[in-house]
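Listed next as structure tokens is one chain, alone, in the form predicted on its own.
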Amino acid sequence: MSADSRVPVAVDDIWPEAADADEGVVINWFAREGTRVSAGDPLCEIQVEKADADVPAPVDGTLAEIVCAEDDEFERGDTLGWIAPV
């Protein structure tokens, strides 16, 4: 499967509204690479300032790659992982 057909796991749509910060940290991945996921399934938990949020799968597919591991920092707009859609 080409990288162009993968769908990014992003945080922009679930960014906590009250957050002034533009960076966060991945607390925990609920899914591992190679795991089948359904759209809406929680993939990982992030923390922005003191607010925690689950990041849902954007599409049905397989978690192909985790880009930001647990305890990694990221900036708003970064891709946390990639899903290969089915």
The other form holds:
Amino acid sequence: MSADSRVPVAVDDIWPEAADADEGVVINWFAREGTRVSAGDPLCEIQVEKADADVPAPVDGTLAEIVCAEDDEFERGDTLGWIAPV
Amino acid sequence: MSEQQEVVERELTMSRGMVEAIAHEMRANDEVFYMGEDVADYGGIFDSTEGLLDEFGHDRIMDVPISETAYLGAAVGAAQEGMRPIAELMFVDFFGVAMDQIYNQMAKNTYMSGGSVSVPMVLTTAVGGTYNDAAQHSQTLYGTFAHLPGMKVVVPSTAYDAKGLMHNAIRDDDPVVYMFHKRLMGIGWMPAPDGPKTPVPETDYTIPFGSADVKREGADVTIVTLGLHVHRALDAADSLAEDGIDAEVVDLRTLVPLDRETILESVRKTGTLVVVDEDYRSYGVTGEVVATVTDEALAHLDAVERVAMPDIPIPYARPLETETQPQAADIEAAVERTQ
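Cool, the form predicted on its own is there; where's the form predicted in complex with the partner chain?
Full complex below, order starting with the chain above.
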């Protein structure tokens, strides 16, 4: 599979509505690199201004890469990881 | 080999493991409900009920006024009438205001009624320090609850154990005190160590009470502990391995009933016992475990050490709290003294 077909794990759609901030932190990953994930399952949990949100897997596939590890900070629009679809 | 073990890939935090078991039991049994302070709209200040309100609504996930005597008493009454309440004591440190409901009603009503009622409730409560919340919000009080007959006492250390033990707690026909350590829950503002997040099956399963778990096998020394300190003991064991000391780590998982046989079996193998507890040193878990071994396996015991919170109020100041609580380095040092 080419790297181009990977699907990003994005945060924009689940950004907490009440949050003014454009930065967040990854609290927990629920999958490791190389494990199978199903679309919609919670993939990781982020925190923005003390509000927590789950980031669902965008597609069925394998978690190919974790870009932002636990405790890493990121900005709105960043990619937290990549899914290799099946 | 006809049966194939299900390969579990997803990992859960300890809080999510607990919540999954509660949600499963609530779907299966309309008599199960949860009440406590900030458990509904807030989801539990340590995420013990996160997401349950959305599925079950305020009739079954109930916020209560700040009167522990009132709502813990209500839980005892509901349980005696056949419901299966789960009542949360926000911090175990607050048990004193409802001590009669816990110690004299919940724990004894089955006996006092001559067995005409049972009290199938779960008292969940947050325990432990490490985050500078001072002497009235940082205790574990394991010994205080395990001491009095009539209550089963559960202390999980991983997500897998937390879910299985919660299923068992809710299905048990007697009162169960389920003590979850805040530092293990996986909360954003209080990051957990690496150990408690584990693979967790989506199906329900139970872990019988009174079955300790050997979290690490070793030949040279037995470290008996529970809760957060399972992970500190495992860290210590990793360091000790570099010095050629092979430590076994026994996670008690429940204090009542206590799996004395697993402790004895391990000490008969290693000859050396180190007991580690976040609760106070005197009249507690460390003394009980050491006494168990001296009662039953004294001839096998070559050396023994206790590592526990000294008998002082837990300090607020970060360096003082860290200094007084058992750290991995303290466990290592205790093990080395036995060699």
